[in-house]
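Take a look at this single chain, the form predicted on its own, given in C-alpha cells.
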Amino acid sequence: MKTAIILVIVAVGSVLFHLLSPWWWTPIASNWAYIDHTISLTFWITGAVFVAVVLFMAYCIFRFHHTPDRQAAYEPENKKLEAWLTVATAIGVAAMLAPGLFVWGQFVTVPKGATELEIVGQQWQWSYRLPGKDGKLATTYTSLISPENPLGINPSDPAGRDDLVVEGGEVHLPLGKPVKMLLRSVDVLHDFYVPEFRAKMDIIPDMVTYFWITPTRTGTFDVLCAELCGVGHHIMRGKVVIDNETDYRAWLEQQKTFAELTTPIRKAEGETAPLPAAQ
C-alpha cells in the first residue's frame, strides 16, 4: 500500500513540478519556433505514457497486493494486451516522428536568395566566413590551411579575393533576412549551437553541413559548441548580433577581404605577383 501511494505522489509531483517549474527556453530569436513546438508535443507524449505508466503500476500494487486467501494466477500470455500495446505504442511513436520530419525538411530547405555564412569550427574557437561583392565563396582546402590562411581558402580561385574572414571574433547577420549557415570543421567534431535560435548541427571533418534561420529579433547571442572537441571544449564560445540593415552593413563595411589579409603577407615574402583577377 505505502508503495503505491509512494508511485502516485511521482506520478502527480512530476506533473506539478512541470507546470509550476519556472525553467523554460530562452526566448526564441529565430523562425524554428517548429523545434518548441515539436519538443513540447514529444514531452507531453512521453510524460502522458509515464504517468499512465506509473498510475498503472500504482494501481496494480493496491489491487492485486498480497493476502492471505490470495493465490496468484499464472498467465505468461496475454494476446489481446500485447496488441492494444503494440498499436498504442506505434501510434505514440508515429506521433512524435512524424512532426520531427516535417520540421527537419524545412529545416534543410533552404529559401531563395538567403545569404550564405560559412561557419569553421576548429580546436577551440569559431571563424567565419562571408561572400564578398560577387556574392560567391570560393573553393577551400584543408591542404591549404596555415597561420597565415587558417581557413584554408584557394588562393587561385578568384571569388575568394573579396571574400569576408572573421577569424575568432563575433559575427553580425542582418535582421528578418534567411541565412544559410554553410559549416565546416578543420579538426575534430564540433557542433554549432545558438539556444535563442532553436538551431544546430554537428560540424563533421571533410564535410560540409548546413542549416538555415531567419533572425527574428535584435540583439547579441552566445555561440556554443555543443559536442566534445578536447580539453578547451568548454572555452568555446562566440557571438553572434543580430544587427537592423544600416548597422550589420556599416559591419560588413569593416571587414577585412582575403586579399587584404594576404597582401602584406606577400609582400613580406618578397612576392609581388598579384592574387588572380576576378573574373
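Not measured: the values here are computed from a predicted model. Numbering follows the first chain given and starts at 1. Rigid core: the largest C-alpha set superposing within 1.5 Å between the two forms. What changes on going to the form predicted in complex with its partner chain:
With the core superposed, G100 shows a C-alpha displacement of at least 2 Å between these two forms. The Cα shift for P147 between these two forms, taken after rigid core superposition, is smaller than 2 angstroms. Shown in the overlay between these two forms, fitted on the rigid core, is a CA shift at K133 smaller than 2 Å.
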Contents of the next structure:
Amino acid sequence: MKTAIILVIVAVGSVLFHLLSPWWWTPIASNWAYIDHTISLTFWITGAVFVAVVLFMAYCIFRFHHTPDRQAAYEPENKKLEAWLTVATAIGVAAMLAPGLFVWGQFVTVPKGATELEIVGQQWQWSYRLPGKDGKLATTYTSLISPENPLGINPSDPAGRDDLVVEGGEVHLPLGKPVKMLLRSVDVLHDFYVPEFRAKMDIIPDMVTYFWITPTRTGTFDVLCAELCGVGHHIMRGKVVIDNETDYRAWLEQQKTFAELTTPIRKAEGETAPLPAAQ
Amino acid sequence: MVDATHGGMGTIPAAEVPDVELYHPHSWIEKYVFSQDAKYIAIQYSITALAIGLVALVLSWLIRLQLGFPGVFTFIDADHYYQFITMHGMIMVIYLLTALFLGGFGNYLIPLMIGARDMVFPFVNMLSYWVYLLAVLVLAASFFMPGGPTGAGWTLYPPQAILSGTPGQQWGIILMLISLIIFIIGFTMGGLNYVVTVLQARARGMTLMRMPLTVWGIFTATILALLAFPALLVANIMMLFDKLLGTSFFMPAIVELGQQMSYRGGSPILFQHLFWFFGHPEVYIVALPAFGIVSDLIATHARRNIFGYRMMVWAIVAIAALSFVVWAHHMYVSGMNPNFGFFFATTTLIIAIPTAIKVYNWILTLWRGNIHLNVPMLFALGFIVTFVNGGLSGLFLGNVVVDVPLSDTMFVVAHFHMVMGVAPIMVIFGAIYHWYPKITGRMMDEGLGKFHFWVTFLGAYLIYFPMHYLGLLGVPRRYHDLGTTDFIPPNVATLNEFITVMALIVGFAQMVFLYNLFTSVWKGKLAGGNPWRATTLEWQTPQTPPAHGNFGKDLPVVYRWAYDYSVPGAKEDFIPQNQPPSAATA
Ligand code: HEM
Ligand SMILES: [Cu+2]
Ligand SMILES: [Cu+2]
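Now show me the form predicted in complex with its partner chain, since the one above was the form predicted on its own.
Then the entire complex follows, led off by the chain already shown.
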C-alpha cells in the first residue's frame, strides 16, 4: 500500500513540478518557435505515457500484492494485446517524428537571400566577419593565421579587403532578416550557442558548418560555447545584439575592414604572397 | 513453438552436452587468486568494478559540490573539474557498468543458468579478469602522473583531447587510451567465452527459447560488445598515433594558442562516428543485461510467468540490431551532413517500439501477479520508473530538431543518467540482493535493504527529474562555473544546491549498502538453496554456494521454460526447469 502511494506521488508530483515550477525555457528570439511547439507536443505525449505506466504499476501493487491465498494468473502470452500495444506505440512515435522531420526540413534549408555572418571560434573567444559592400566573404586558410591576420583571410582575394572583422567583442544582427551563420574554428571543436535562438551547431577546425535563423525581437543575448573545448570552455562568452535597421546601420559604420586593420606594409607583402596550396 | 512454454521432452532435440574437463585447483593461490572457476572470476570482477566505481562516486560528489556551491571549494578549479567529470563518466560507463554486468553477472550466471559446469575456456576467462585489472590500474595511475588524468570529457573528442588547452594532455590522455585498449583486449577474451558457452554448453533440454531472459540479455549484449568495441579500439589507436607519432588521422590544420601546428587533413568528425558507432551500442551493452535480469526479478517475485516471453526475446534481438544504425543521433549538431538527421531520427524513434514492448510486458507481468514487495522487487520497480522516464526523454533528444536546443545542456545529463545511470544501477542492486544468498549462502539484511532502496530511488529521482528543466532553460553541461548570464535566473542556484544535497544523501545510502554487503557475509540469515522459490537452474544446485563444477555428479536435464510460476494445478507456485513433467502436477 505504502509503495503504491509513493508511486502515485512520483507520477502526480512530476506533473505538478512540470506545471508549477519556475524553470522553463527562456523566451524565444528567433523564428524557431516550431521547435518549441514540437517540444511541447513531445511533453504531452511522453508525459501521458509516463503517468499511465506509473499509475498502472501503482494499481498492480495495490491490487495484486502478496497475500497468503493469492494465486497469480498463468498466461504466457496474449498476442492480441501485444499487437494492439505495438500499433498504439507506433502511432504515438509517428505523431512526434512527423512534425519533427518536417521542422528539420526547414532547419536545413537556408532561405534564398539570407545574409551571411561568419563566426570564428578559438580557445577561448569569439570573432566575427561580415561581408563588406561587395556582399562577399573572402576565402580563408588556417595556414595564413598570424597575429596580424587572426582569421586567416586570404590577402590576395579581392573580396577580402572590405570584409568587416569583429574581434572578441559583441556582434550585431538586424531584426527580421534571415542570417546564415557560417561557423569556423581555428583550433578545436566549439559550438555557437544562444539559448534564445534555439538553434546551435558545432564548429570544426578546417571546415565550415552552418545554421540559419531570423531574429524576431531586439535585445542583447548571451553567447555561450556548447562543445567542450578545453579548460576555458565555460568562460568562452560573448554577446549578440539584435538591432532595428537604423541601429544596425550605425553599428556597421563603426566596424573596421580587413584592409584598415592590416598595415599598408603587411598589405603590400600580402598581395605578392603566393597562395597556399589549396586544402 | 508451443513447447517454448510447456516442455515435453519428446519435442526437443536432445543435444548431448559433453562434460567439460574441469581444471581443479592444486593450491590456495590457484583456488582464490588465479582461479579458473567462473564464479570466482565473477566475484573478482565485481569487487574490482565496485572499488573503481566507488572512485567515480566520490568524483560525482566533488563535481556536484562545485556545481551546487561554486567558488566554495577552491581546490576544484577548472582543470580538476574537467578531470573529475571525465574520469567519473568513463569509469561509470566502462569500468563499472560494462565490467560488472558482463564480467560479474555474466560469469556468475551464464554457466549456472544454462546448466554448464563452467565457461568453455576457463583459462582465457581467468586471463580476461587479470587484463581487466591491469586496465583499471593503468587508468588509476593517471591520477598520479604529472598533469593528472585527462579532462577531455568521456567522449575524448579530438583535436581538443590531445592539445595543451585540455588538462592531462601529457600523460592523462595517453594512459586513458592505453587503458581502454587493454580493457577491450580483456573484454574480448571474456566475451568470446560467454558467447561460445551459451551456444555450446547448454544442458540437455535447454533450448535457446527456454533460456532465462537474463542469459538472453547478457548473451546479446556480449555479441553487441564484440562488434562495437573494435570501433573504439581503432579510434583509440589512431588517436594515440596522432598524439605520439604526429600522424593526422583526426587532426586537421590547426593553430594552437597562436602557434601553427604541423597536422594536416585529418577529420575530427571521423572520430565521432567511430566513437558513437561504439558508444551507442554501449548504451545497450549496459541496458540489455539489465533488461534480462529485471525480467527474471519481476517474474520470480511476482510469482508469475514473464508476460510474452517470445516477444521479449525478439525485442532484445531487434533492439540489438537497430542499435547499430542509430549512432549519429549523438551527432545531430556535430556539423555532419544535416541530411543524415532524417535517417537517424527515424531509426532512433523506431527503436522506441521494441523498447516500449519490453516495458509493457514487465508491467503486464505485475498485473494479476502475486507481488512480493521484497528488496529485489522494489529495485525492479524503481528500474521501471527511472527507465521509462529516461527512455521518454530520449524521444526528445532522438527527434533531431528537438535535440538542437537541448543538446549539450543539462537536459542531456539528466536523460542519460536516468536511462543508463540510475536505471541499470537499480537492476544491479536488485540483482545483488537477489543472488547474494546463492553466492554467499546468506541473506542480506532486509531492513537496511529497504532503507537503501528508498533513499536511492527517491533521491536519484529528485536529482535528475528537475535537472531536465535546467537544460530546457538552457543551462549548458560541462561548465565548471555558470558565471553570470542574463537568461539564468538566481533560483537556478537554489535548485543546484538542492540537487547537490540530494546527491550527497544518495551517496551516503551507498555506504549503508556496502556495510550490508560485507557484514551479511557472516551476519546474514542462512538462506538455504532456493530462498526465493525460483525456477531457474542456479537455484537447483546441490550445494550453496555452488561447488566447482556447479551441479555435482550429473548435469541437470531441462524439461521446461524458466517461467513456470503459479501453474494451475501444480503442487507449488513454481516448477524448477529441471523437474520432469510427471513430478510437476499433484
Ligand atoms: C548518484 C550518482 C551520480 C551523480 C550524482 C552523478 C553526477 C554527475 C555530474 C554532476 C556530471 C557532470 C555533468 C556536467 O557535464 O556538468 C556527471 C557526468 C557524467 N556521468 Fe554521472 N553521476 C552519477 C552516476 C553516474 C552513473 C551511474 C553513470 C553511468 C552511466 C554516470 C555517467 C556519467 C557520464 C557519462 C557523464 C559525462 C561526463 C562527461 O561530460 O564527459 N554517472 N555525473
Ligand atoms: Cu567550448
Ligand atoms: Cu545513442
